[in-house]
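Next up: a single chain in structure tokens, the form predicted alone.
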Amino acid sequence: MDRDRNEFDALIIGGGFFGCSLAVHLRQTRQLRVVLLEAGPELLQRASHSNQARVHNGYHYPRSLLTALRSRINYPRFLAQFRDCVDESFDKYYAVSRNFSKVTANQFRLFCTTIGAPITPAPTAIRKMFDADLIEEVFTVQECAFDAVKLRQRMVTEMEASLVDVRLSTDALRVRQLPGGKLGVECSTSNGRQELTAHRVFNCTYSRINRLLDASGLPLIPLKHELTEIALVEVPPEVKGMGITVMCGPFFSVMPFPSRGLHSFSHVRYTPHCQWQDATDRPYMDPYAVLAGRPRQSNYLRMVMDARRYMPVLTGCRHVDSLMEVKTVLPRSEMDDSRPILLRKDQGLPNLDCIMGAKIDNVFDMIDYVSAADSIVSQETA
């Protein structure tokens, strides 16, 4: 075995946005020898791509003040660092429903004022596009979308410039403690199986975090999974150049999806197709296997039939495609819609750290914690 090629300071499992960002950070700030393993043939192809592409500015979380404030802090940081990867060209509107909403228009306005998020009444022409019997108020806000293709190209370039050892089509199967404190990670590659060693291992596999832990005989982290559908649509001319979100409850969102030149269409009720939780009293279910085994059928008609009640012009949307992926959250987030980042140090083994972000701007929370100490402190922070 070529020991030099297979021994590292840090080994990162998962080539999504978080894994790649961490690899670049460790190379640029600590000059560590870093290897990143990605089971797929390309980087940023799973959850980093198949999502709503929203860069949050706090508006989405009126029931979780801490999550909203973290988004407000991270939003300008994301724009400053990744401005070439975002689309700010569209107008963004949030509408509050009269019925079934967890906040009123006045409560939402006060919430935005509290977190310092810009908000003004939407123009009359925009408000007239909504059914006034169902929508209490419509607001103009400031929010943007990221282009997943440009973000992937950006991260590939940064990884190459930072000399991160990237190994694609390399599936991390299990991790074990080695003599002397190092960790060994058994991998499956096109050339067979091999073991890589590192002083620290970061599990950044999002919905598959527990897969590595389960296979390694380590304690699982309580996680909830949803098989979700993001519909991609062509919107009618009246809605081009707009992003629309109705909140806060069983409603919908339509906003630009820059990498495809379309709009994403999601619905709180119909975007999830099924859900389950990882638990110790039942066999572990690999989320990718659940996704692969699920019949591919769309809930788009249900989404648009409900949404057009609130905004009749959406009847003119044309369904082009749907992105199916697994969304993973901490179970406690269901109570207040919070989106904390998961940071678990020494998960079952010394120097095995698990990291999971719930939204793209969480990446700065991860970098901040890694920068603040030599070791990640175990916590879940919004």
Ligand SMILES: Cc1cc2nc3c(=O)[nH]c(=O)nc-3n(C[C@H](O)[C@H](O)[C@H](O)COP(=O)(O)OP(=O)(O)OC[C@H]3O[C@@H](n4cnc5c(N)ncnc54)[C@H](O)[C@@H]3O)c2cc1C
Given for the second form:
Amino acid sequence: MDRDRNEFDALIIGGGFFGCSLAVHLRQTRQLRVVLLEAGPELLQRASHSNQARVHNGYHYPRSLLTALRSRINYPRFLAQFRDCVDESFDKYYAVSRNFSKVTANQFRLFCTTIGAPITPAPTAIRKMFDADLIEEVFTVQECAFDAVKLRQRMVTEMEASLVDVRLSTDALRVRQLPGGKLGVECSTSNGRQELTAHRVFNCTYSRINRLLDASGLPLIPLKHELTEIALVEVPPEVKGMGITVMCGPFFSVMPFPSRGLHSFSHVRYTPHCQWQDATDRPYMDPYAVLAGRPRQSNYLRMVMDARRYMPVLTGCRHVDSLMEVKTVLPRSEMDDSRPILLRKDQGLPNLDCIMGAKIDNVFDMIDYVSAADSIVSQETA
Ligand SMILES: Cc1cc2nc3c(=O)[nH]c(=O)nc-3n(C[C@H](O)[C@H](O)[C@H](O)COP(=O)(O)OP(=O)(O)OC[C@H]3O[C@@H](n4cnc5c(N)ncnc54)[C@H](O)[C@@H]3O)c2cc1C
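Show the same protein again, this time as the form predicted in complex with the ligand rather than the form predicted alone.
Full assembly next; the chain just shown is listed first.
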């Protein structure tokens, strides 16, 4: 075995947006020898690609002030750093439903004022597109969408420039402590099994964080998974330059999905196909295997049938494709719809850290923590 090629300061498992951002940060700021293992054949192919592509500016979180305020802080940072990967060209509207909504229009306006998020009544022509019996108010807001393919290209370029050692098609199976304190990560590659060693290991595998822990006999982190469907549609001409979100309950969003030139269509009730929680009292289920084992069936018709009651023009949408992916959140997010980043230091082993960013802009919270301390402090922030 070539020792130098397999010994590192930091080993990152998972080549999504979070793993790649961490790798670049560690190379650029600390000049560490960094290796990144990615199970798939390319970077940023899983949740970092198959999501709704919203760069959150706080509006989405009237039930979690902390998440809303973090979004307000991270939104301008994301735009400043990734403006070339963002589509700001469309008009963004948040509507509030009269029934079943967890906020009223007044509460929503007050919430936006509290977090300092720009909000104005939508133009009359836009309001007329909604059924006034069902929608109480429509607001113009400031939010944008990211282009997942441009983001991937950007991260690939930054990884190359920073000389991160990237190992694609390399599945990290287990981690163990070696004599002397280093960690050994056993992985499966096209050339068979091998073990890489490092002083610090970062598990950035999002929905699969517990797979490595379970296989290594380490304590699991309580996580809730949803198998989700984001439909991709062609919208009718009247809706082309628009992003629409109905708040706050069992409603829907239709907004540009820049990397495909389509709109994403999601619905709080029909986007999740099934859900489960990782628990120690039953066998662990690999989320990727759950997804791969499900018949590919779409809930799109249910989504559009409901949404068009609120916005009849959506009847003219044409379903083109659906992105199926596992969405993972902390169980407490169930209560308040918060999206905190998860940072767990020494998860079962010294120098094994688990990081799960629940939304793209949380990446700055991760960088802040890594920058602030030599070792990441165990916490879940808002
Ligand atoms: C349906 C849905 C909608 C969403 N909408 C939004 C939104 O609008 N805005 C927003 O900000 N966020 C959204 N999110 C959340 C956002 O997508 C995630 O927070 C973010 O993509 C997580 O990035 P990541 O790098 O942690 O995960 P991922 O991108 O999933 O990366 C994890 C990587 O780890 C690799 N991996 C897994 N296991 C192993 C292993 N054993 N060995 C090696 N590699 C491994 C995977 O192949 C993958 O590339 C959404 C998520 C979903 C699923």
